[in-house]
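First, one chain by itself: the form predicted on its own, in structure tokens.
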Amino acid sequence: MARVLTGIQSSGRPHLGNILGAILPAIELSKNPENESFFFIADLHSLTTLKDGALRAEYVRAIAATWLAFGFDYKKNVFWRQSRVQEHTELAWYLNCFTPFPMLANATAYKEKSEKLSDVNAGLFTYPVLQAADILLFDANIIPVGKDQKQHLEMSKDIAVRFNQLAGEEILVLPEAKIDDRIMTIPGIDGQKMSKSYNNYIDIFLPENELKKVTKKILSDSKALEEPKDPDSDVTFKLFSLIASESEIAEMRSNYTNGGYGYGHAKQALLACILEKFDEPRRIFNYYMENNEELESILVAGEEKARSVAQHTIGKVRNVLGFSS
């Protein structure tokens, strides 16, 4: 049995493109029989950007109401918060000195902010080491990634060769990253992607009058009602069609190449859409948001399934390092 692992960071609530992108695809994979799944909610690695402590509190509630929103079978396979489980961090100092400072100055996400290094803290430096830990501790062999997190996966794999090698057995597992190509980038509101960063996502479980609010926002061109428009450049077109049936997808591009139908009739569709498929989530992601001890002890579960496991994995570790009782 393959053991998939995947965690979402809780620096705010999910947004359409995380559904889409990670989440649903995600949730597909652990419905795989031969597949057990490691689903965690990152809540350390927000701590990098992130310092609110309450409001990470209701991040991370929201993101774990929305995988069970979603389906996500939380008895058959391991849910939890990562700040629960402190193998997390206990790992991840460990591979810390096995982790060469070049292939840290190396990364991405660092490499992006390093112009300006007063806003680089030490957590976003050794980000990459963490994200190893997760891995590891776990003995995880799938973990499906965007193209961005490549590099990251290869870290964690060089870091884990590198403790292999001292330990002269192969203590941590080797994990192999799956990239679907077929995930498209979703676009935000403003055509660029959608992204908390650039605040332009759109949050489905917004009560229906913020969500029509957001709706409206979408970017459009000028092009008056009678007009024909394209549908394959517009922003509204490319988000109903990501949702909609494909009988719904045609009907919309007939309505926009013949004219007589203006942009703000296709985002009351969209809204429409959006309303529609996601009744039932936003049904239940305001029942697990209204009832937190509900939901807390659904965590609580999954963190004792966790623990077992990473208690495991670091007491061989300990062992290797000479840190056993």
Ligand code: TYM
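What you see is a predicted model; the values in this text were computed from it and never measured. The term rigid core refers to the maximal set of C-alpha atoms that superpose within 1.5 Å between the two forms. Numbering follows the first chain given and starts at 1. First, how it differs from the form predicted in complex with tryptophanyl-5'AMP.
A displacement of less than 2 angstroms separates the C-alpha positions of residue 209 between the two forms, with the rigid core held in common. If you fit the rigid core between the two forms, you'll see the Cα of residue 232 move by less than 2 angstroms. Core-superposed comparison between the two forms: CA of residue 76 displaced by less than 2 Å.
Now that the form predicted on its own has been shown, please provide the structure of the form predicted in complex with tryptophanyl-5'AMP.
Keep in mind that what follows is only the chain, not its partners or any molecules around it.
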């Protein structure tokens, strides 16, 4: 039996990149009866960038509702908020003391911001250590993530190896990233990687009129309607081909290359496809967003299960470090 684990930060509502890059592949893996799935909301990680507590609480609900909207079986598996299982932070502290400074200084997410060090808080700098704790606390084997998390996963493994060397045995299980090469990095509406921080994301749960405004803003070149167009360099086509069926993709491809088909048409087709393909998840999402108590009780039950697994690992780690009674 393999243990699958992944997390989403509550720094915004989940977007199409999170859904295609992590949530759907993780749910697919969770359907395998050989697997046991541990999916959580990384609300502590979101504090590195988001300080507004009311917003964080709303985003936590939105992330939880998204997992449920895509059919995560929370009864069979484990589903929780990171902040409610205190062993995450305890293990993170221990692992901080096994993490060399240059490893963190080399992290891409930190390096991107290191030109303005006054904007980098210590939480952001040690972010990968908390992530390693999230994974290692639950003896996770497979971590489905988008390509942007590859370096964090390598660090988690590296930190586990350093701890195990001290222990003289494999106390912490070495995790493996699972990155779907077909999905890679989902583009945002400006063609860069879709990201909350670039504000270029598509929130598929928006009401139809707002979703329409977002799809209209997708970057395109200035070719006239009658001109033939290159589908492979166009963002709308790329997004469409990530969610549409093979025959729909082939039809749009030939519309592009034949000409007489404008980017406006393609954007309308993308909107229709999102609304159709995500019709049921959109309904379930709205249901949970309106029924907070139900959502809360699902999370509280999950947190009990997560805590008992976490306590087992932390017990072994404390033992190695001389912190047990």
